[in-house]
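A single chain comes next, written as structure tokens; it is the form predicted on its own.
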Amino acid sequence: MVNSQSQSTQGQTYDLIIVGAGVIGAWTAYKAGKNGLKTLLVDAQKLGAGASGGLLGALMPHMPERWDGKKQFQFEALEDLPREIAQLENETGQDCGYNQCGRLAPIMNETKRGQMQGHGANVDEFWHGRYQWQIVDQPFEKDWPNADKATCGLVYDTLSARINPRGLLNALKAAIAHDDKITLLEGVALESYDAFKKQAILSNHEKVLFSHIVLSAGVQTFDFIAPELKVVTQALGKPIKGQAAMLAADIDPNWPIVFDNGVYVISHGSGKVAVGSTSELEFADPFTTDEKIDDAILRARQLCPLIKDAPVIEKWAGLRPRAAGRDPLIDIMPEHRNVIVSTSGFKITFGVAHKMADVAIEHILGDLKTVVPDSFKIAAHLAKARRAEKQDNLS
């Protein structure tokens, strides 16, 4: 790999340019190299500098009910992720912090308990009986979570997992660094591209040529594609601010994630526990932590008293892309089959990014094998965006 500004790309031709080196872009570059594609990966900051560089790392499946293509796609991705991570760790010697530790979620009332019990049959069907879905009446361990949260029981599933976001990104960067098919330019943004001429202008004023381009620049991707789709950017997708924190607490790394009413508590091992996160539609400063994460920390301490005195060692804030339909957006542009959009995912991105990368590479190779839900495609997102525009005009 050629990194940063050590080599000029002026006038060079690439099989693939990837714009944005978050977790989706990094997985896509990694898999492009595996397929022998000469690849240029550019990021306006550095690999993992955006929303992907957070702290939480929760990998949780959707509820096993009202099964649809999105849930199937995510299930297949979560099932395949351990193999993908093992291969990446073997190649790089880097620890991604993956652990299929499961999840505990308090049940709010007896009516909800009955509903949760009813999902057992769904798990047998949709999860193929390979994972547990149980109603338990006691915390996993004392105060994990607070027994007061278990008065109506807890749902325990064994499909949920956690990963160290920065550990995964470091491993992907290390793998990319050993692949001479891939050039990584950090601190270089995409200024513009012309799909017909197959050329891109970078912020370092260099012009590069490409066969295909993947737009995986998070929130900025909506800015790139909205004009061509003739829709207002904010209707197509919006940034959602998230805040999280890391606490110093020596909790068994094999203990399950605890999740309750939007609050996560995740033991990452090495004396660290991640808590969060917020989902803020309105915010003054996207990258500054404030009282909202302090409130989430307080709620996490109440949820899991074992961390009630754990000191905070880091707070983090960043922006996540949420497309109009909240689903991932992975598709080719309508008028340009050499332009692939791969972004969003919102809360499930880390669990599906490797599979989104597969879809992008299959589009490039002209052999789409992965079943992509209609709700992930541009047409579905565009329809929702236009409905949102119409509603705004009526308002």
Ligand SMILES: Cc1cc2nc3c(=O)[nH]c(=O)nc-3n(C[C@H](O)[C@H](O)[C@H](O)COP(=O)(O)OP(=O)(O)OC[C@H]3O[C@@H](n4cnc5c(N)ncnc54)[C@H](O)[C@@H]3O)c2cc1C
Contents of the next structure:
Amino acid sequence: MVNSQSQSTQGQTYDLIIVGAGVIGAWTAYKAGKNGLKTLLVDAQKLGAGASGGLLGALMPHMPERWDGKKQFQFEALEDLPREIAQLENETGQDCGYNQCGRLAPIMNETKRGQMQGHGANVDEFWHGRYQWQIVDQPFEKDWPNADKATCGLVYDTLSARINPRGLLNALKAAIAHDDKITLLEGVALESYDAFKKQAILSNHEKVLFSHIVLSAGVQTFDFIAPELKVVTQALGKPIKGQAAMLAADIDPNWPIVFDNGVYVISHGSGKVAVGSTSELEFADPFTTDEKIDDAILRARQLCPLIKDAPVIEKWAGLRPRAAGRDPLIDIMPEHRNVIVSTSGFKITFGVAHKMADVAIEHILGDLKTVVPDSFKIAAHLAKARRAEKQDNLS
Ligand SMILES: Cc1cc2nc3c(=O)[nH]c(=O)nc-3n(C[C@H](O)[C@H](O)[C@H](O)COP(=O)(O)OP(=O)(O)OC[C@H]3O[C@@H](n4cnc5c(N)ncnc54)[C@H](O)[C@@H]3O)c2cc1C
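Pass me the form predicted together with the named molecule as well; I've looked at the form predicted on its own already.
Below, the chain from earlier opens the complete complex, with every other chain and molecule after it.
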């Protein structure tokens, strides 16, 4: 059910309140419904209004070396995603724009080429022989990317994929709307909650009751949890501004993502190519675009000359949540077992949000099956936050 602000929830009781309808909150609500949980999903603005409503949608794996829990979690998530997307698309008839198109990354010198060969030495062990990570000598197609940028070859992997962020969110919204167990309230913020009393106060002055609450409010999540964790908010997590753009160019939708030095070029099909992104710790206005995206567009055009004259259709800016530990943050709050925090995939969220949602639901059902890396847990993020507090003298 999608409800407007006028729909009253006053005094109602929910199994679960989810705060924030970005890609994490929307997947969590979708999965809560599948598990029969009576769920209220609230967003201060609307579903997809935050970082998740952007343009890029790169799903890029960590390097297949120095394997650890974080890499295993992401690998399993990326492998599961096509099945999850197929199910969502079947249920809703909506296209999420998913394509396991692979990725090409130019190599500029022999030293780098040697390093890259080393990074991929154990790919068959970690990726189970199902995906390639190899050095190729030629660009995928003429000028995709510019051969001048790949003087020492390119890294080509076949695990990388892309998704249309807005297509995915529309599909999740459609699935939520068809599920009687879920109520989506847009334009209504969580003002405060009391985990002992299991009460939440919303910005429309209504009080609702819950068994569990999931905090997936993007950058705002840090404000909610910092006081209980007794840490300064900025030490726990920061907003990182990013800008991206959509260009009109008829590039084969099956061509790989091109990635070089922080610049992505992604063919989304239907005559659209996304480029970006910037990473800005300091900014005057989070939501306006400026010369930094123009510079990224220029670099993208040099990287892929096939888009050198492509008109810009849209420029977009938003704030990514980045926790102190940089990794996703998914855990139960230490003193309130009915409060679950889920945020901060930083640049990999679209590839792991569905699995973070599984973890949240398993916590709620008291049956955690998914192996959650220690680096995703509150203790690890808190330790890094405390170090940051000391270094920056933030306390
Ligand atoms: C330019 C750019 C490019 C990116 N490219 C990629 C990429 O290629 N691949 C990738 O995986 N990731 C990428 N990311 C990162 C990714 O977009 C984010 O990590 C992800 O969208 C975060 O999702 P979220 O659900 O945690 O937060 P958000 O999408 O920010 O959602 C949080 C929601 O909470 C709501 N909210 C806030 N406070 C409250 C409150 N008090 N009550 C109720 N609601 C509240 C907000 O309105 C918002 O809708 C990119 C980000 C940017 C900025």
